[in-house]
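Heads up, the chain below is alone and in the form predicted alone; it's given as structure tokens.
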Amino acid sequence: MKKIIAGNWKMNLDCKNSLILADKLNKILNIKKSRNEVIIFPDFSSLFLVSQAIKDGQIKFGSQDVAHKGLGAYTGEVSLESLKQLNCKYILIGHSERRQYFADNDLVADKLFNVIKNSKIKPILCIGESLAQRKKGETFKILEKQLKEAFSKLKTKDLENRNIVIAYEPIWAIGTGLVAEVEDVVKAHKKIKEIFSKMFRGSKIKQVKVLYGGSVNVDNFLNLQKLQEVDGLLIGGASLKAGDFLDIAYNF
């Protein structure tokens, strides 16, 4: 089974530098392919340029977010229709920064519903607990709550023949340099798959993959490499350096 190595560029690069990095990654991956599926998530303003730069290449690209509704009077939003026309393959939904800074908690279910009901694009649902919640021993409770809320508007039949991707991002580990202990990662990933399986028991879902995200870099990714519960990585800062990102893409 192919693993996913995804790089979330967030709002760290302008259009010019997004294009430079995408072109560099694409050229190298076209010469030396990775056994994993490699995805990059540029900011919205760079999506078209990047989509053209990596067209027909080995690397795939996705959107960092999507509107919770179809075309309409939603100033500042990016429509699913536009992302489909760009041939976008993945969309991040519910990233912790969207939840924290833009009050996305109440929109996650609508966004997930929109993508699954109206496209073939693969959503990557992001979930994870805060440090305070972790200290209270509420990690599993929070993961279950976020999963149930996210899928609350979808029925089992809506997920038939779909590939479901969930990213476990402990909020306290994002951009802090802290990484969850291997044992904790294993437990969280097992729990996520267990909860999801109970929610949609008997469904014809093709596959459920769970990625880990949280200060993953070239110095620590090998600690996660042999964990069968980890189906890939969602990488932040390290994805902005071509050498580091490719090192992980080739060796995970």
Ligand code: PGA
Second form
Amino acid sequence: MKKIIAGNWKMNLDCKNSLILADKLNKILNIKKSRNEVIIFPDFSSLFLVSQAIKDGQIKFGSQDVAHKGLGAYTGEVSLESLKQLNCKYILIGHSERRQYFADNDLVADKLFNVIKNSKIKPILCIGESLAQRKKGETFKILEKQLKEAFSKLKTKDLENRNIVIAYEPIWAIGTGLVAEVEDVVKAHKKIKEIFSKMFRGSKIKQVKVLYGGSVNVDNFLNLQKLQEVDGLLIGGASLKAGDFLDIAYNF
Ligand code: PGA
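Now that the form predicted alone has been shown, please provide the structure of the form predicted in complex with the ligand.
Every chain and every other molecule in the complex is listed next, the one we just looked at coming first.
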């Protein structure tokens, strides 16, 4: 199974620098291919430029978010329709920063529904517990709650032949330099797959991949690479440095 190496650029780069980084990564990956699927997630305003620059290249791109509804009166939102026209391959849904600052907890189910029902784009659903929840021993409970909420509007048959990607991102590990212990990552990934298969027992889902995210960098990614439960990585800070990101993309 091809693994995924995804770079979430968040709102760290402007259009100009997004284009420079995308172009650089694409040129290098076109010469020396990675065995993994490499995806970058620029901010909305850079998507068009990036999509043109890396057209037909080895590197794919995705969107960091999407509107919860189809075209209409939703000021400030970005439609699934536009993302489809840009040839977006993936969409992040429910990243913890969206949940924390933009009340996305309430919109995750609609966003996932919108993407699954109205496009072939692959959603990457982000879930993960806070430090307080972890300390209370509630990690699995939270993962189950987030998964159930996110898929609450979809039926088993909606997921037929779909590739589903879940990113396990413990909130306390994001941007903090703290990486979850290897044993905890394994347990969480197993649990996510178990909850998911119980939720959609008997369905013909093509594939469920679980990525890990949270302070992954060039110094620690090899510890995660050994784990068969980890189907890829969602990388924030380290994805902004071309050398580091490529090092991970080639060696994971
Ligand atoms: P980080 O971010 O690698 O900087 O911790 C990960 C993410 O937010 O997806």
